Amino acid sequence: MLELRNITRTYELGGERAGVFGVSLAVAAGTVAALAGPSGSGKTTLLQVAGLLDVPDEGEVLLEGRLISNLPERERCALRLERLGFVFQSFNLVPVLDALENVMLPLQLAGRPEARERAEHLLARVGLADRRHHRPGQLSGGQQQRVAIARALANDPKVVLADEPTAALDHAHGEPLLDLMARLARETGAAFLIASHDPMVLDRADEVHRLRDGRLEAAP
């Protein structure tokens, strides 16, 4: 489903030369896959050039067997709308909508009529049909998750890339978060790859690789 070939991108941090180096995975349709590492292993910087938020230096990143990280920036963000979903771990939600309001936009902005009667669907779905019209301010942590989650699979995307997204949560809201997805990524077909050095994602996870110095380290 998702597949990156030596991705190879890098910055200046302090005088070094930061970032990922020749990483290649790939991650299956309906399976959840943790990107770990400690902080500066380059495992946001890889989500990026997965999420075609950035572009790599070197290497390739396919949907499906398409080749899509040499695309215009207007196809790359028609991708980014209609085929990947991201969750964050800061929520990144719209605080003067409500929940539903949050589910429709990435809808609306794709032009589906149906988008409130979807984004009702997905709200029920992750258990917040009675919040459904609470803004972000109103719930808690572990239901703006949920919120962006619902928002994230709104346009039925075939991959979903979440950063960190049970670090702003305890460990009572992060493991049914978890849980939630590993349930939504085998009912919708999508492949999840989430960036995480929480243990709970990892023990989760169908597939871990792990990143150190921005280079993919070999499996034991």
Second form
Amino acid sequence: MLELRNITRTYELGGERAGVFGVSLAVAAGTVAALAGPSGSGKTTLLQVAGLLDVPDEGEVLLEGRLISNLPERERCALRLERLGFVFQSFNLVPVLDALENVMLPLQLAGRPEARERAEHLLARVGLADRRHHRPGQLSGGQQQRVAIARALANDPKVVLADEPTAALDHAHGEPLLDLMARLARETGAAFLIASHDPMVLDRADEVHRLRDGRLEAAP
Amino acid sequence: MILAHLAFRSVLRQRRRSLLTVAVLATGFLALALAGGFAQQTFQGLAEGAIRGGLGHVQILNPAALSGDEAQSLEHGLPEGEALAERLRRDPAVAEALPRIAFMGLLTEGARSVAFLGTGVDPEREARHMASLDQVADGAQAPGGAGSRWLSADPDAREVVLGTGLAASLKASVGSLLTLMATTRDGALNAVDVEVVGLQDLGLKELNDRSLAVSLATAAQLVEAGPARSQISVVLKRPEAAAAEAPRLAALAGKEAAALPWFERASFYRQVKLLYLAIFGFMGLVLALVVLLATANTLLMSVMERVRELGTLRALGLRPGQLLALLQWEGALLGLAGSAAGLALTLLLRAGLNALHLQLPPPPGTSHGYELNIHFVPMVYLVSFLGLQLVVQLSALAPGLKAARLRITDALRHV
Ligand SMILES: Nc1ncnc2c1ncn2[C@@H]1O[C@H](COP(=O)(O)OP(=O)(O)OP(=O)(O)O)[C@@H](O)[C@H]1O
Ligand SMILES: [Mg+2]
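Output the structure of the form predicted together with its partner chain; the preceding block shows the form predicted on its own.
In what comes next, the whole complex appears, and the chain from above leads the way.
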């Protein structure tokens, strides 16, 4: 489903080169892959390249076998809207919109007429049907992240990229969230790539890729 | 529409800042609407003054009269002026044609003589279309006293209406007997005895000091005009058609005559208009700059505070152009709110000021003051709104570009 080939994206930091170097990996549809590694190992950098938020210096990103990393910005935007979903560490909901409106946003941007029904359905699936008219500020962290997951799934993406989705949550809230993502991956057929060094994540992943200093470690 | 909705919510989020911006915009609208209304009202007043002061809507005259002074009365006139006026009156667009004789000379009473600028007019027709009646007797305030009246229609009457200043310099009043002296068309000296029947306040001191009006018959006798006339002031049924009708009337008048719309002959009107455009144009520019900076500042702050949110929107698939549009919407909403508040403010202030019945001093060069009365001019409000909106949309451009150019990765990292 999602395939990264030999991705290099580097930053010059005081004479030292940081980032990711020649990383290749693939995530199959309906599975959860974890991207593990200590802080600064390049997880976010890799996810941003995979999510078309950033352009690799070298290498290719393929979605359903199609090369997408060299597309013009307009098409990258369309792909992000309709084929990719993002979940961020700090939720990043739009603060002026309530839960329902946040989930409706990508649907409306894509011009889907059934935006409201689908958003309500998605909120119900993440267990927040009764909170749909709460603004992000009125929701707990765990609830906000559930809304973010519903938003990421709004347009039926092929791939969901989550950057440390549980890092801002305690164990009690993080665990059910991970179970939810694992279940949704299976139910929707989307490929989930989750960057995290949380052992809970690694336990639930179908596959674990370990980064160190921007390079993949060989599987043990 | 989702962008408009998002913009609306974002504007509401920073309530105090948005309100402040709306207040600036409303004040801008108020200033524009009041200044524009004042200018518009002045133009209207001056235009009416020029038209009803004798110009009519279209002036028919000999083109040679435009280029220089006449050595003698009617030197550059319309030789068959009376017949031409009769022909013009039959034109369907024409309400009235008023032939006039312009002449200069000396007005004497005993040993005292004063130079004058005289106009011979058709007493009856003139009174129907021009301001002469108001000038002779403006309600109870007749400048020549209760006995003051306009020229009679009797062609044998030898009467004169004097500008107030002219009357004062001769110590003449209603009932005084004076002598008009002028040169005829052939250059001979001629004189006619006239009785003062009224005094006239023409609004401008310079005119009041020099002007007098007599009947066409009196003027024709004095300068031996025969059927010749100096100009014909044409009153149109549709005043706004002056420029459009002028060429047609010129053709009707024959090749020795030109037809000019009133504003080409009203130099005072044009000067004031230019002056006002310069003053208010400059004021408008300064105002636009203030509004531009205030709105741009508000929107720029709102962009800077929302860097991560804007990055998230981009990650969700919003194109750079859509962020530009988002900021345009935010500006548009601020502008709309500002204009709406400004309109309410303007109408309130207008009602309040008009209710006070303030008496204003005479404007420079004019001879009497007037009561403040701010007209309701929807066109000015519309122009103020559109101008303001344009400035606001412009001011949203820089913040919009800033948002559109954010690098997503940097924006998402932003705290
Ligand atoms: N915009 C940038 N400019 C300079 N250096 C950067 C930039 N983004 C990332 N880096 C560097 O690239 C390396 C990888 O960073 P990255 O954020 O991908 O790590 P990470 O694994 O996500 O770390 P964390 O667990 O702390 O989120 C780090 O050394 C970081 O300093
Ligand atoms: Mg990271």
